[in-house]
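First comes one chain, alone, set out as structure tokens in the form predicted on its own.
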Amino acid sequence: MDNFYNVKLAPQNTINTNEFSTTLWGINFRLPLLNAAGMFKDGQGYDVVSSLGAGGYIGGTSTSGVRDGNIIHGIRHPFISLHQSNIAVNYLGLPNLGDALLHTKTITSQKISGCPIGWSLMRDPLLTEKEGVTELINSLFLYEQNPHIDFIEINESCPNVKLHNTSVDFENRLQYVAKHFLQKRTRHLPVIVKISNDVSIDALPNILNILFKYKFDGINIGNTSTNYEDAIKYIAKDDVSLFKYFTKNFGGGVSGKYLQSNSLFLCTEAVKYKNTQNLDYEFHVIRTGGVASYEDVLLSKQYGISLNQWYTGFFSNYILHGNDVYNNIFLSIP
């Protein structure tokens, strides 16, 4: 990753910017499409996405207290890259240096017009319930204060951490945060929740209903999946024995293409069901998962989804196309 930072950049995006771009919240993106969460853990590499084209960018996710990690097996951060697959699994558990330190980052000098800043952040999975929520308020008005940062994601969803306790449920945390944070906003401050793509089309519009009911001002669909049964149906076959050894002795998240077809029509579904609502305020689906192409984009636009994070897609791309990484997308339309 550190030699990503060092790349020689194009002098200038050359996208059409003004067929693409879209505006959420009063907020203009560029382009419809930017990293996911866990790209940039502490805050990095602005400079180097926005000059690639990006169409935002989201640092984190990060926790109140610092977090070395997972370590598991003497090794640190697993993960691992099934290139023929287009998947990815990691074990890397919230590394980050703690939301203390990183409210305070200067993200970037030059923050680019269409290039908005997200943060991702959730409680800490080592305090109890209680504490984690209350500091999880604490954090999201550290980072109000930071200027650069304009809207936040809060992360309800990583499969590589195991909660201290959960024995307050989705609802009463949600409304905790709405109470004490939401209403209690200084400024425009959008904040979208971001659950996994393995929750059940039946548990959707509970979940919707609960983030209409507080106002949160978005939903991102989804995080990676623990779904090893059903994912393996979709490994190459010269990946399936490096899956089968990592998910047994790591566990971990599955990303990339697997992810594709279900994080569509989660979001869809979640579209429709917005749509059916008499909302009075600015709601909107993002999706993640599985995001790799144009086509990928093309799709969630026609079926009303307002953005979309790549992670693995990004890479696996970059691999292919270097500083062209945003232009061989949007510039190769057919």
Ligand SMILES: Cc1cc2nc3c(=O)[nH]c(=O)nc-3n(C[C@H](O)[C@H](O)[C@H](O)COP(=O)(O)O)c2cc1C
Given for the second form:
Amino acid sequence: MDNFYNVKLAPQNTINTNEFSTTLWGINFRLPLLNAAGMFKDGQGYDVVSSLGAGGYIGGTSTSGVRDGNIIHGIRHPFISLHQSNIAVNYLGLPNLGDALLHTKTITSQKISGCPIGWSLMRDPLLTEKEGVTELINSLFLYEQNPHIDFIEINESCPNVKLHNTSVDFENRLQYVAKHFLQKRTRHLPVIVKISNDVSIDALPNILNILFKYKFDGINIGNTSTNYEDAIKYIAKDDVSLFKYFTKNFGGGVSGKYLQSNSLFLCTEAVKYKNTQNLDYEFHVIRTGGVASYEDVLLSKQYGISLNQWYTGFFSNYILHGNDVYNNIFLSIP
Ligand SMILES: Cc1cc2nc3c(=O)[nH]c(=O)nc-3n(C[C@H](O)[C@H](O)[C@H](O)COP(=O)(O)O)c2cc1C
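Since the one above is the form predicted on its own, can you give the form predicted together with this ligand too?
Then the entire complex follows, led off by the chain already shown.
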């Protein structure tokens, strides 16, 4: 690993994907790395990332209703990128065009083998819990009709929206989704659940037990953090005042380097727990948070994590390597 950053880049599009490709639920991902949800909220960008060499694509997070996202202190979709720290903070609030329109979208007319398509969705936070979950079920059936979509991610973890009723518990909601969608799917469409990277290690077995009980197909750990007090320790000196200003005035979710070790730890524990359970079906642990290098991908693999998603790390790498953003990860191998 020592020489990781010193390796000369090879020309674009020469990754031997056979070496890295992985198959989850019978779906082939040519590389174990793809964008995280929120990068292409309205289903744009497939042809771009597939040309860059991504191992897959995920669109959304969408909601049943159209959302403009947050406007606060006159700022629409507040976001900061702290380059020195490799950390970003966003308070976007799930802007999207809504499921009625998005499920009909032709995500690509050039789908590439080995670059499958996922879709992230969430119950509409403006609705009551009951209405929100009912609409979520409707939306799941809408996306099931879109033949481009290979898997679904349910976002159970956005810190940037105020939920109408948070008292109804996680298990009831997932039980409802299982009964009214998972058990009624009419085609092969794996459904994973994305939780927060702020989840405590003690809560993880219970969360996993619920996912196993209702036969969800995987877990993604996970989303951004709102643990500002801890995150500030990872902020470079020159970025501290902006970080403090933003989190005090806007709030938002912290992404990037701060999540790197935590996402690995939580996912590793999730894999270990899963392995004690003798499951009679295929369940995968997917890592998101601070993934930015081949070393991150390798560590994930070593600990049994099936797939990685990246957002902040993608842009940190894109600034440095442009269209070689995936090549740089997978060709720079010691
Ligand atoms: C600008 C921005 C928008 C995001 N929007 C979403 C979203 O719509 N749905 C979601 O599940 N996660 C969203 N996320 C969280 C990312 O998918 C990811 O879980 C998080 O950023 C941690 O990964 P990273 O450290 O690679 O950035 C967003 C993150 C950022 C930075």
